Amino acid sequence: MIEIEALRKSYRKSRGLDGFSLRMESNELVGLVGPNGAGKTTLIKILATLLPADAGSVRVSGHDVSLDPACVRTTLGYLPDVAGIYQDMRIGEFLEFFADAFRLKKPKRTAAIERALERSGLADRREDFVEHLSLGWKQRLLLAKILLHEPKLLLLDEPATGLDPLARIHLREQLKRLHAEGVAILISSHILSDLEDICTRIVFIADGKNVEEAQTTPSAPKDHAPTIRCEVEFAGASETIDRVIAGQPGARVLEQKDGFLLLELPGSSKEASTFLQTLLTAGITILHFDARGPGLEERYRRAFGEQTR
């Protein structure tokens, strides 16, 4: 779906992208995460064919964005961080206007507009003026607009900025539905909890470059090795489970009470699976076992430390 190799883009006195690479499949919902000025908006604008790259290659759905931008545009929907919107139009007129811009012909155009109204929850408000919508409803309308031509890829740059909690919930739910329907999504956002809820993968970027998740600075604490948390519900006395924990190098008990254990282990899912097998071999009855890596906020801290812009 997206193939980016060694992408570079410079402005007068700064470098927006400095060798960034990314491969994204058609079944993914990828979050693009990084500090302010990391190159996220530059990257999305290049993918949307709105900004030329200085070097590197970019392909979307098999098409080179610099050589075949018209074909690329037919496959994607782009929502910028600050989207223009015609306030003096009625909602139905607004969608009609952009259906024409996408060159949709009747009856496909009519069907696309009706579908957009239903998707956004604005079917009963088509005669209302856009200026009367709240920010959350305007964002719904903008998302409906970029879906009119049924794109297979969405590029979303900070779509949740300024939205209230309910509007953010609706946005997350809609993006989940679209992904389930087969739409690939690349989304940039500083709201890490939202990305953690919906994304299949997170890509880190800083100074226009890829940032590996395990990367640490020389001054970073040495305990930044990968860890995984295991939540265990068990039946029976806790003495046996205590003995198992004692035999796990580097294990750290975060919470323990009757029938419940929250433990942090060095390693990843492989080590969690080994730990579970050890518990079962010791004869412990496991009622529930859940192993998770660090949350996105922790992963962000590990990737960028105290970096701010």
Contents of the next structure:
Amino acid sequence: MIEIEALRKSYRKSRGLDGFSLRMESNELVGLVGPNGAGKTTLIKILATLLPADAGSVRVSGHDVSLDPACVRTTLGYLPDVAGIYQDMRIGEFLEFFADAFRLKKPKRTAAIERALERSGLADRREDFVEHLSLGWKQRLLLAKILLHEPKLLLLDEPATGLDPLARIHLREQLKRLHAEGVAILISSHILSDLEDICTRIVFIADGKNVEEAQTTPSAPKDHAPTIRCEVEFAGASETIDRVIAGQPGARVLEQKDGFLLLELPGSSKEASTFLQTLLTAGITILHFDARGPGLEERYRRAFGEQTR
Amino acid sequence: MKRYVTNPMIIKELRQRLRERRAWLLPTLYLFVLSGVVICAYYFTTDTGHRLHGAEVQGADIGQAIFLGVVFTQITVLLLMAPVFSSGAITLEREQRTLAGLLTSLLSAPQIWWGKFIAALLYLLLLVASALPLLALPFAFGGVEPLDMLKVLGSTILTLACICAIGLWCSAVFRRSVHATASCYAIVLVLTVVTAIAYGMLYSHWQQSHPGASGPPAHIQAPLFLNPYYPLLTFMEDNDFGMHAYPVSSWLLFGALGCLAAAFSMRSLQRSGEQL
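Next block, the form predicted together with its partner chain, ref. the form predicted on its own:
Below: every chain and molecule of the assembly, starting with the one above.
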């Protein structure tokens, strides 16, 4: 869906992108994460055909962004970080205008508008002026607008900024639904919990370059055998749990205190499930079990350290 | 070509424009001003105190006075209004952050420009059309022929189209509406006042070296070719320019200026991604 190779873009006083590369498949929902000024917006603008790149190659759905921008625009929907909206238009008129701007012809045009109204939950407010909508509803309308021409790829630059929790939840649900429908999504956001919830992959970017996650466990096995961290909250005597851990080959306790245990097991989620089963069989009451590995916040901290802008 | 005729930008722009309060306020004020000019021209011409050499007032005199009054007031008012309607067209999209949505749609930069241009021009044409009854009033008195009116209308529309194109160029180049509007007014000022001053200087110099000559040659009149009033002046029978009037040169220059402004506007619009 997206093929970016050694992309470079400079501004007068700064460098936007410095050799960034990315390959994204059509079934992915990729989160783009990085500090302010990392080049996320520049990257999305280049993909959206708004900015020309200085060097490197960018292809969207097989079309070169610089050579064939019109074809690229037919396949993507772009939502900028601060998206404007025509306040003095009615909701129906707003959608009709963009349906025409995407050259949709009847009856496809009518169907697309109805679908957009349905999707945004604004079907009964078609005659209302856009200015009367709250920020959350405006964001829904904007998302419905960029879906009018049924794009295969969505480029979302900080779509959740300024939204209240309910609107954010709705946005997340909608993105999950779209992803399930087969729309590839590249989303940039600073709200890591949202990205963690919806993304199939996270890409880190800083100073316009790809950033690899640093490994912070100094005692990690040298043969790079996969390990998984398990976080366990339990009730009952810790002697029992100690016995279970002792019976787990290769298990390494990272932290242990009253009713809490953090340990690393060789293997993956399958081994974590087996370990949980062993705990339950041993009669330990489990209050909380988390074996998802390091969270996105932890991964972000590893990737960028204390880097701030 | 069909895409330019059925351009969604035109419908959107006109819809938004006609929802503004000024959509009905401006034509009302405009017609009040022109009506005032008609009344003044009529009374000034028929007032005995102002008659030259005590001559009888002819119907044709009244007709010509009303016609010239309306024509020159109309172009002056429209020259003041044209930058308002054109120079904010693209900057406003930028300020409201809606330009990215347009540029990532299937509308090309020329289509966006064309939609904005036609919408601005159509509103000004609405004002011109609303003044047609006042412009046709002199026919009742005589002294003015329908061909004169057509010439004046053609010249006015061409001038307005050129100013709209310049306004859109300012709008495409500047980030803020206030800067674009100020720049467009500065250009209008150069076209109307600076060209007249330049002509005045050239003419006085030429007159000193050619005493008794009937009318200034083309190269002396050249600065005025870019003056929006010049083609209108050349239609007056007893003007200073006599047989040496060059309205076609003026029209060609305005056309060229408008085309240049359009080309540069589209180029700026295509490259405006960095400003978003």
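Positions refer to the first chain, counted from 1. Whichever C-alpha set is largest while still superposing within 1.5 Å between the two forms counts as the rigid core. Only a predicted model underlies this, so the values are computations on that prediction, with no experimental measurement involved.
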{"item": "Rigid core superposition, residue 129 Cα moves 2 angstroms or more between the two forms", "value": "no"}
{"item": "Core superposition between the two forms, C-alpha change of residue 234 at least 2 Å", "value": "yes"}
{"item": "Displaced residue check between the two forms: residue 46, CA, 2 Å or over, core reference", "value": "no"}
